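Only one chain is shown below, in structure tokens, and it's the form predicted on its own.
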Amino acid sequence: MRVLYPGSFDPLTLGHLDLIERANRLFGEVVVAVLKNPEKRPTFSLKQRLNQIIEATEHLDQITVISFEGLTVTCAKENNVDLILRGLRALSDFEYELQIAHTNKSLAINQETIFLATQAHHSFLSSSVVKEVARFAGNVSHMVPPGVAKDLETHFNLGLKGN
């Protein structure tokens, strides 16, 4: 079974990686789809985010990392996936994710969404929190894969030199 795990992954966190690993064990092939959203200004370029995910998932089989624009259901159809995977950290995530799942179902009646709860020790993680900690030179090694931690350090050190 193929499952699509879409997101902006700016940056990839250990919570994201945990969901990818668990989905890989549960479903087999995981297509990690990085959203290219023209409305947002990401910290990392699309190429950097793709490379971060590829590096962090090297130890797994049947992982495909792609980018996409537009609707998630279109990406799912184009990549012939069976399920869309969404992660839940807290009850507040559920409301938003359920709304998205219902919207996707209204656009593609045969497309199913499955939710996986993050492990408790990752429930506080978000890409925004990670970037905020990194921006102020905090330790993010327990929040992101090593390559991402290095990229964050490089990014924010370079940004600080310009001030």
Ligand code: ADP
The other form holds:
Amino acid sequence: MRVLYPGSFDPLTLGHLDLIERANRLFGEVVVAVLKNPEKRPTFSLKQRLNQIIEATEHLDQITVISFEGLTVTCAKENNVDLILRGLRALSDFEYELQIAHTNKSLAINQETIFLATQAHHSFLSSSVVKEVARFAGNVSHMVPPGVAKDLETHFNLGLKGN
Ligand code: ADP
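Right, the form predicted on its own is done, so what does the form predicted together with this ligand look like?
Full assembly next; the chain just shown is listed first.
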């Protein structure tokens, strides 16, 4: 079975990676789809985000990393996937995720959204929290894969030097 895991992944965290690993065990092929969306003004370029995921999932089989623009349901259809995976960390995620799931269902009746709950020790992790810690030179080694930690350091060191 194939499952599509869409997101911004700006950057990939250990929470995202944990979801990818568990979906890989449960379903087999995981297509990780990185949203291009320039309006969100991502911290990391599309290429960097793709590379971060490719590097962090090297130990796994059946992982495909792609980028997409536009609607998730279109991306799912184009890639022949009927299952969309999203993660839930807290009640605050639920309202937003349910709204998206209902919207997607109204657009593509044969696609299902499934949710995996975060593991408790990853529940505080988000891309924004990680960037906030890295910005002030905090330790992020327990929050992101090593490659992402390096990218964060490079990004914020250069940023500070530029100021
Ligand atoms: P988006 O901008 O689409 O929300 P994100 O990269 O922030 O993209 O998140 C992608 C998906 O991963 C979302 O469903 C989000 O709830 C989930 N996710 C993010 N962080 C975690 C985490 N720590 N544990 C489990 N799921 C997570």
